[in-house]
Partner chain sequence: MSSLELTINGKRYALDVPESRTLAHFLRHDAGLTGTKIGCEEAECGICTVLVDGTPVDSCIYPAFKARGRSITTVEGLAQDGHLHPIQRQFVRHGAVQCGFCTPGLMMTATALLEENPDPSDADIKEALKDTFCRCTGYTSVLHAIQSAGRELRGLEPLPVNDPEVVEPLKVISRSVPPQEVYAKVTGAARYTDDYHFPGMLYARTLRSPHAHARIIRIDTAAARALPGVQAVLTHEDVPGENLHGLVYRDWPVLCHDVVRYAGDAVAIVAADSEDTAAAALHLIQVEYELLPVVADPKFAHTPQAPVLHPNHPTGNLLKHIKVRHGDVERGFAEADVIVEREYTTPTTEHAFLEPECAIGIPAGYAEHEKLTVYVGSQIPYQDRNQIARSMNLPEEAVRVIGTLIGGGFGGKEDIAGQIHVALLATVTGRPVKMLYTRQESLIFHPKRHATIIRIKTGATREGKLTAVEAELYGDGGAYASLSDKVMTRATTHATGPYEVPHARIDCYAMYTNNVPSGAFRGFGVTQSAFAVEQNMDLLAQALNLDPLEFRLLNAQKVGVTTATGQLLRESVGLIETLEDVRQDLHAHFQQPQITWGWREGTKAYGWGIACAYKNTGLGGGAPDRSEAEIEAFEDGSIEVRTAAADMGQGIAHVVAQCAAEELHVAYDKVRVLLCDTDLTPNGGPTTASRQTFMTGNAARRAAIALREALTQSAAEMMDVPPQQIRYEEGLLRYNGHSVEVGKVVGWMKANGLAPRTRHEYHAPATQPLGSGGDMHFAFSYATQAALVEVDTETGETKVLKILSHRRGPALVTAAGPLQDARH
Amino acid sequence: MKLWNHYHTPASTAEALQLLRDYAGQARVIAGGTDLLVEMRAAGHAPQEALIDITGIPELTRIEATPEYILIGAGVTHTQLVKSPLLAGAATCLVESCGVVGGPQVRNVATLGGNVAHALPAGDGTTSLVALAAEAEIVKDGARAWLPVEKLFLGAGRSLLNPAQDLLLRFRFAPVAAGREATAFSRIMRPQGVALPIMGCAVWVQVTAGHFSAARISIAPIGPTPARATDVEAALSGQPATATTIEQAAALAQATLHPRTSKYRATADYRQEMIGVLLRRTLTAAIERI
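Let's have the structure for this sequence by itself, in the form predicted together with its partner chain.
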């Protein structure tokens, strides 16, 4: 069943934006297509007039390091990201999360930008970007802007980006300072099938003189959009970086966060119980890296 009529592979952001304008709402941005095409096929609607493939735009397919930031193009594939020497230490949680998306064939084409723009509350790459306090560069209504990744989301499957008009260009975040900061990601997944995890967790921690001086925790899905567990982050702050503190944080998270039942993945009760397990495991892995 045909899903689209025209396929374009622009070579620059300007050309992509022009194409979107030309199609006046009838085109849609595509990267790896692993979310988009599977969803379009399942929906069985009339074909999309045009798909604008952004993966041939050099600006969107690079990973760069500046002294201040790591920059990752929205069109960078999960495979590219996992193999990048720039990210192994500087964004371990992101490498871990992108490394478990789908299988190799999916990771070879699926992009970080697609994971975020799809706007589901538990996209694995998104979970890690939130813990890294990453920002996203977007073109919205023709204007470029940087804003925190967390602020992109409006609801499950909905973001600030108009899929027929706007573009996600790049992500940036501060690299992890080795020896003092560390990140980790882990998730609970059904053995096979449905793409998204039962629950995923990414953490960024900073340890000063044996105590947590700062922490960022992202556990997903909790609500309709990705979000940080700020109460738990606050409770960690200033506490000794020990198993006991981690246990208390896990207990607090389990008591205060309320995930929901999903008919494909897990019941709320199971997820509730897993919050503690997952947070304990992920925090432990992170402090072991310092």
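What would you give as the form predicted on its own, now that the form predicted together with its partner chain is on the page?
Shown below: the chain alone.
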């Protein structure tokens, strides 16, 4: 079955944007294609007029560091993320979350930008980006801007970005301060290696003099868009970084977060129980890393 009529491989962001303008809404951006091609096959519609492949644009395929930020191109694959020595220490939760996406073949081509652009709240990479307080650089309606990652999500499968007009370029976040900050990710899933996650949890914590001085917690999927567990974060602040505090945080998370039953994942009751399990695991791992 023919899925597209024309296929372009621009060498720059400017060229990609010009192609999108030329096709006036009749083209789609593609990177790994692990979501898009499945959707196109399932739709059974006429072929897409054009696909714009962004994997040859250098700024979208690099991982780099500046004095303030770690920068990750939207076209960086999950395998690149998992193998990055820079991210192993500066964003451990992102390495852990991207390492459980699909199987090796999927990770070799699937991109972090695609994970976010697909706008599903259960995305493992997205969960970690939220805990890292990451921002996304986008070109929307011709204007280039940085936005918090959460702002790209309008609902389950609904993105702020128009895939026929806009571009997702890069992500940025501050690296962790070794010895004082740490991150961790864990998820519950069925035994099959490529099964949908039942629930995932990413945390970033800062510890000063043996006490939590700040925390960011992302547990997903809970609602139709990714969000932080702000009540739990506030409760951790100023408390000793001990097993007792972690138990209290897990209990509070279970009391304040309310996942729904999903026929693809698990019942609401089971997922409610897993909130506590995941938060204990990730907070404990992060503290041990500090």
